[in-house]
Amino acid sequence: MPKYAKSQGEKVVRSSDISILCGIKPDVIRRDFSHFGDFGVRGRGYDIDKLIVQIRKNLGINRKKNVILIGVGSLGTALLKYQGFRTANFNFIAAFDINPKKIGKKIGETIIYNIKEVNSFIEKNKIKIALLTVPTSETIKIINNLDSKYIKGILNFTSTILPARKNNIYIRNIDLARELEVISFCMNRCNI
């Protein structure tokens, strides 16, 4: 929301404006923002530039983070091409796959390596975040083989639901079918 308001030429954004776009009550937004520090002016709103800086700091995206992707099928390829990761300070520095026809090729600026090299690459480059887009049958094997000394976060796009923490790694499961169910529920709830 703050980036949107800034792109519209605004200098200040109010909690009521954010509420409309996000579907969160203004008092909840004000309460949550109060944990960031004191940069809002009662009745006037929040300085957008300061708000963006603070949100990026709290999300840990105020500096570039190197990321790898494992599984370069259709979804993996689409994620590597998605420009939104770069604007959020995530830099895909490598992708890994088992298909010999893909190894050595590039998608954008990202080189595809053999999956057998993943842990040595992780260790050499101190990678902390991986995106997983492998076939369901390979998910557990890949997770169990990743070096948890370095990898601390996994964004799991497979249909295998993994525990939120495993081997001291935080895992976020992204199930696109479940996201559509949420949309359907919200539409049904709002009689849309």
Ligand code: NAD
The other form holds:
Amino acid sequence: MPKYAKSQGEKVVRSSDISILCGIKPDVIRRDFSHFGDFGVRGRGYDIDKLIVQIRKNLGINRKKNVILIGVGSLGTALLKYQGFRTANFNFIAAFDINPKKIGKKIGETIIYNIKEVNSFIEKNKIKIALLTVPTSETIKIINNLDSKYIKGILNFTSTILPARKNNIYIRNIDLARELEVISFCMNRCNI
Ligand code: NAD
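Alongside the form predicted alone that was just displayed, please also present the structure of the form predicted together with ligand NAD.
Let's see the whole complex now, leading with the same chain.
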């Protein structure tokens, strides 16, 4: 949100502005930001540049993070092409697939490797985050095979809902159908 305000040429953003953008009450925003530090000016708002630096620090994205993607099909390819990850400081250092026709090819800057090489790559490059875009039937096999000594975060796009924490790995299950359900719920609630 502060980035959006910055792109609009603003120097300062108020909790009431952020509230309109993200649907969270201003007092909740002020309370949460107060944990970050003291860069709000009463009645004026927050210094956007300072806010961005602090939020990036808190999210652990103030430095570039290398991530890998497993399963380079329709969704995996679209994600590899998305420039927004780079802007957010995430770099797709490698992708992995089982299909011999895809191995060795490149999507943008990212080379596709054989899935058999995934753990040696993770170990060599100390990779901590993986995105999973394989067919749902492959999810558990892949998760069980991943080196949990290094991998600490998984963004799971498959339909298999995984526990939020497994073998000391944080997992986020992403499902756009569920997001549409939320939209539908909100519309129903407001009689839209
Ligand atoms: P796809 O069939 O186009 O791609 C799957 C890719 O995974 C293929 O390239 C295949 O070769 C590869 N693969 C298969 N087994 C593998 C293995 N063991 N190791 C490595 N690679 C392997 O499928 P898609 O349409 O890109 O969908 C991918 C996944 O994303 C599916 O599970 C689908 O249900 C899910 N999906 C989720 C959302 C969402 O909102 N979360 C949206 C669309 C699709």
